[in-house]
Amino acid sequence: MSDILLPSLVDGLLLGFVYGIAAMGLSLIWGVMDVINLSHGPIIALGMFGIYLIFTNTGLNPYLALFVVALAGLLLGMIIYGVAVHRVIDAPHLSTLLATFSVNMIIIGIGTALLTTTPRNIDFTLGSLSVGPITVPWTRVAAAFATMLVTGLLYLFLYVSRPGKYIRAVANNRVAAELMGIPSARILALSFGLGTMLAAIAGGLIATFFPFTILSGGSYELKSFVICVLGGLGNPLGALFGGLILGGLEGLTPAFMPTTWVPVLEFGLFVLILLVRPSGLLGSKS
């Protein structure tokens, strides 16, 4: 048992680090505008084929293509922040989400008109890393490198570069920060393009290990749902320990019982988490 277990919690927590970025982006939006952004999973998948129409077109290597692929998805989180979120930053909470979900459904329009829902692949391998009875694609190994290699630059930026501390001191209270004279309203736009950016790179992670379509980011949104609440709104150390509960979870879970129980698992998580302790793992008791 121990020579199954023991690789499928390791493919799982592997997995899980590319679940975390992709929560961190939804985190951050949740955590400091109050805006639940019901556009991410299509967000996600357009990083999925930024990084697929790049390299086949191009052939740069997909982590390269990340930067591009990263880039754009700032440029779109603050575009659509301008358009569709700002007007309605400070109305009821059905407002933002009715929002942020026309975008979702033009994204995903959109996106089925001119890329169909045929599954795409990105033909790229870096071979498989084996220790023991351990075998993992490197890819994967990749993914979770640059997964904390992400986290640590958010982290430094939103602690120690001052757009950052501006970030959490309007995520703290805008009114007092805009006294401080703080631009809020640039701050908010930097937040919800860094939340997209950071959905765009997990999409172009996931990428390189699972096939996708246009509709293929649903699945990854309802996930960092799950783990925004198991970690903690706006902690991006707390979606990667979100991540990688669920991720060992999902890699644990088809030793003992079917693969379709995951979902049911993994939601049930989600309940027992937002009952037990509201605010999260790694999240404020107050």
Partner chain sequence: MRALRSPGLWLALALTAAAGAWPYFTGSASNREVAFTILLSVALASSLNILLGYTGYVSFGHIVFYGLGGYMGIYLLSERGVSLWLAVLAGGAIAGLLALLLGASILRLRGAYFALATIGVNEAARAFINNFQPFGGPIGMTLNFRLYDHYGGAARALWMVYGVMLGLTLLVILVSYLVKNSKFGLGLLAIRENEDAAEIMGVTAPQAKTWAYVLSAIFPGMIGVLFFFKNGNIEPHDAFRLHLSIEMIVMVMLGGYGTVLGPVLGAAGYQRLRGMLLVSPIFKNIQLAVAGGLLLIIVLFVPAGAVGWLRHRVPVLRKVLE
Second form
Amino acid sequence: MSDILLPSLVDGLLLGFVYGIAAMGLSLIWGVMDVINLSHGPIIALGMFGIYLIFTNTGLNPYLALFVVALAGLLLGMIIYGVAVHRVIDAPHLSTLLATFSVNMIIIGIGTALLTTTPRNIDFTLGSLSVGPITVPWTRVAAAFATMLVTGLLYLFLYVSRPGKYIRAVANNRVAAELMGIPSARILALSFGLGTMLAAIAGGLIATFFPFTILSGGSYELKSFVICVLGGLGNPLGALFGGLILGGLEGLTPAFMPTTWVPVLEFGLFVLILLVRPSGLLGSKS
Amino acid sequence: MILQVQGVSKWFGGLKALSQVTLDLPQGQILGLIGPNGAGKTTLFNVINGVYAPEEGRVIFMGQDVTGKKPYHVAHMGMARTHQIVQPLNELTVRENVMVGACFGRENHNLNEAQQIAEQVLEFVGLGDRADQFAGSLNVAQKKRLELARALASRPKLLLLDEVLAGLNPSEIASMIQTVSAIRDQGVTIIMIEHVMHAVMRVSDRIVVLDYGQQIAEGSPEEVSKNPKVIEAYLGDPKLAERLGRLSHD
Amino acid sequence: MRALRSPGLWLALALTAAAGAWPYFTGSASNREVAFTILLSVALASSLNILLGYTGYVSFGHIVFYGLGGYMGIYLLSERGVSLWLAVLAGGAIAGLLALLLGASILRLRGAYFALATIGVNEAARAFINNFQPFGGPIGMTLNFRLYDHYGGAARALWMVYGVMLGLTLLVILVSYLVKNSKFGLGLLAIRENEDAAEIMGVTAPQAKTWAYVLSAIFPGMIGVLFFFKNGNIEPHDAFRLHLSIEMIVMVMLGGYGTVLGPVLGAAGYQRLRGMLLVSPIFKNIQLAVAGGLLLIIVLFVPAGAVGWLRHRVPVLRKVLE
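Switch from the form predicted alone to the form predicted in complex with its partner chain and print that structure.
Every chain and every other molecule in the complex is listed next, the one we just looked at coming first.
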């Protein structure tokens, strides 16, 4: 039993890091501006395609390409904020939900037309790491390290740099921050950009080990919701832990029940946590 | 007694917003509730009408223990209130706003009856010609009147007025005070939170003073305005202390 | 009833009836299919509007009622041999029951948390049905072709289902109107505008919200049975399509949430536009992107929707455009 369980758990946890970084982007945006970004999934998919297109066209190492994708994600997010979100930032939730969903439709629409829905695969491997009964592809390990690195840099940015401190101030109290002279519109755009950057990075990392289409982001978006609720909406570090919990859960459950029951468990848990503890298992900013 | 508040305490985290507040209110009186900002006046309203459940003490309304009951239960029993920060239903018309009060308050009217009541009440508070406007388009003074109209339309036994005079000019204050007296003359018991001292002193039968959640004085307007504790509590707010001093010399 | 003399109601009913009668005049089955899709959208959007537009609660996973109702109906039809009528009622009943159970729990959540919970419920339901063998698991269920013989053969059965769909759509519009112009509806509107203030004025919000939710769930449950009866088979993937759920919201917003006519026009307009984009060689591939762009423009610049905008701009029209 345990010789199946252990590798499966490790596999799940490593994947959990990537879930975590995807969810962190969603959580950051929610934490700063109370917006649930429904274009999260397609942006994850764009991250996948970003790495894919760079790698297949130039042969650039995917991990270097990740920098390009991250930057593009940041810019794209700031553009999305400026075009679609800023105008309705103070409107009821329905407006921002629909505005970001319309971005979702636009990306999926154009993406389907240009990139089709044929599954793609990045022909890139780093071999496998074997420790006892556990054998994992190095790409998974690298993804986990990349996630930790990005998380560390994000927190460094939020706590040390001036724009980062501004972001935390705006998250805490936008009106007060504006009164202190913080340019809230630019800070909100930056925060949205960082959130989409994290989504794009997550997509890029996933693309190094799973085949994908333009629609692949959807399931990670749904998982991100679950994770954010586990870790507390608006708490980026909580999202990372939530990702690990979900990854671990996905790794463990197949030992006890058919894999197809995993989503039932996940979404059942999701609704349950929303009901009994809407601030998440690990608490959130408020 | 239409309302009895017995030893009510309310905490927000570590902050004790209300501490052992006790008051008895006979039917038909106007009780003025005064105190510096942050004294817990609005919190007391929120406990009385069920927005918050108190950690200690009981609230008894018309002989029934309503502690921890939902606001709509208390509303059905005949308690209505206005808000310090106006809460109009913006996308509904002024008339519809008032109809909500008539439909869901003590008398549980159907839409036709509610419409008639709304017309009467809007006439009474001076918003008769605004009935078809969206509530969101009213100015602040009009929104205050709308709050009052909504509360009145429920035909309450007890009316909680939270700073209905704030932000009004002197002539508006005078007419609002007339309105409040007229409501009392119809047999409605009233508690009013107020900062406009001369007004609340003139219209109230009794005054309760809160400071930091403590009940520091209670009595007739005259007694209260001479109470040294009250004057001390207001010293933090020199303008009010001065006004209070002037009132006791009148 | 005074309400039944309102021009606004008759306008919405007449428009729907006229559009619905069109396939009967042409007698064309392809016209009928187009009209069926439009009626289905109108009915779904109008049902959702009771919760979204009147009560102000954003249900992103409303399609769960359509899917669950459809499954219940198809199961009863194919495995238990009940009549279509009973199956339709059962579909509505099971959807209403689920809403009643959910209403007691997730309607406590506000704003985005409620929206997220409804997505969770839909996904959980989809994943559950995927594993639920009595309903065929991931394969779903297929109706035996001979079942249509009870209704005069497949061709006649499809026309009959269309007729029922038309009737049901008109019923939904009537109910939507009656709710909006009732005391119950006034309570819902008060909740939409400010739930705390509504409760203080005596609106029993938990109860009112739950009934609004139940009412907005029953019709999608019934419609699900009709659609999947016509379709001949049902799969988890088709029944709980989150995308359709969000399209319902788009239709309501397009026409104007909280109005009776809005969802009718919004749904019809959206489906017509989608149909046109699908046949256009230029837009065929990016029809989703065009629809998304349109939605964005509506959300950013005309948040009240077409009917809502007209009502605000031209007060005279308020009597006609309910």
